[in-house]
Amino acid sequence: MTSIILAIVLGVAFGFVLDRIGATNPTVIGRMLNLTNLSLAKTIVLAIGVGSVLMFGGQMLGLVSVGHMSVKAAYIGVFIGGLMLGAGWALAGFCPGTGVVAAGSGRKDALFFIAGGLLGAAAYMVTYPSWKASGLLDSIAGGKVTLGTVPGSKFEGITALPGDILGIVLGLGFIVLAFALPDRLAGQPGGAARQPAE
């Protein structure tokens, strides 16, 4: 029961943060994707970096169990699915997590997004045998592997580099990138186009 309560509390807190940073607003997502406002992208990159440093640093210090580390298998279908998810995110302005939070905050358009996601998941389940038979779900590049070898992990590393240290270095790189990125890469503040000098 305690773990369920903790999951609810953490979920509500995470949803609150997602809403506060604008991740549940399709307009903010659109501005991020057209590179006119990178505030959300910088927040995402910073969160990935901090999370990586905390997770791998915690594993090195024995505060985080390596047994909790989950690695997804690499296969062609996951790359195709990632492209489809990205296209859907750009078109709808929501990804699965932000869509649920947006619905919880009262956005009615998010309800249609969730319904579409559920229909897509149902269609995938019904057609799963065909996808499996196509070979798109067969593991490639070693399947469930990590970039470096993580001590105590059941997953193989594709390099002999120490995985914990590599994770911390990559995390620090993400943190530096978050602070180095400009506020926008295209357009003017507010999205106005630059007028040529006369």
The other form holds:
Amino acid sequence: MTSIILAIVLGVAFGFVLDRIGATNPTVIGRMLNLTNLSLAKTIVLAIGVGSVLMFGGQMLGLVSVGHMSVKAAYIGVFIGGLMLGAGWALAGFCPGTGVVAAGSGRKDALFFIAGGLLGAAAYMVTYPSWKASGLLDSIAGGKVTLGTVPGSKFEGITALPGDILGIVLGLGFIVLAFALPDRLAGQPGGAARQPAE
Amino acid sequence: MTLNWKIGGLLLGLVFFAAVLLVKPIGVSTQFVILDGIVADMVNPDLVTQTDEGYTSTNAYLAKSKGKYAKSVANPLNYSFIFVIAMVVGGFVSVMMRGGLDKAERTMPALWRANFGDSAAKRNLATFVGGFIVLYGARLAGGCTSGHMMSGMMQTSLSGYIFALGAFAAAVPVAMMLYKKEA
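Complement to the form predicted alone: the form predicted in complex with its partner chain:
Expanding to the full complex; the earlier chain stays at the top.
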């Protein structure tokens, strides 16, 4: 029961914030990806940094359970799947999370995205054995690994660097990157893309 | 109204942190598989079955990792599935609190309209095809923007970096090709 309450509280908060940062608006996504307005990129990069510093800092202080970490496996299919997701993300302006939140925000085109997504997921379920047989799902570089070795973690590190300290350093690096990213990399400075969304 | 990136990034980071503090890292795309499984299991009840050790499925993907997905299909009231349903509610609450979405935006976003015109059918076809590619890719990769890119890179996981590299390597050129007119 506790876990269901947490699911509701955290899920509502996540959906709410995704909408407020503009991530549910494909115009904002499109401007980020065509490099004419990077403010959402700055938001995302800052969030990764903040999350990383808090999580690893909390672990070092003993406030955050290392056991809550969940590291996904690395394999060639991660890159191929990333390419596919990226192409579809640019076309639709939605990714799986923002698509469902956008549907909740009243975007009718997001319903078609979800329908296509359910079909795409089903297609993967059916074709999974061929991917498995191809070897493209076989772990590379140790599979479920972190960049450093996190003390007390069941996941191995690809380097012997202390994973928690490395996590904080990288987190701070992301925060600096968020500030360093320019407002735009393409198009006319001060052009239409500077206008607020909607 | 979009939040300033500093406030928005801080809030988003806090949500990702709260999730890993209280439960586990955020992820979304698996739940598309779970919903497919729930629907398919209703049509064909033999799809997911209970065993002595837990659950299994006639579908190899649902049966993998000792029937982890099969178990979620059999028990939809689990953390990850409810989390995604709650996200829809969060989006609804947010949009209502900012006065709702205007009619034109509900049909299609401004940037799409500026580049491809007013046809709702064309836009819906694009999002349907986009959704197919996105979820096929996400399942092949084992996660999406939330699970791989954000939760993954936040945890310094190698796979998160590989995923982000792939996603942006495709997304940026495709977006630059598609959206030449600014809106």
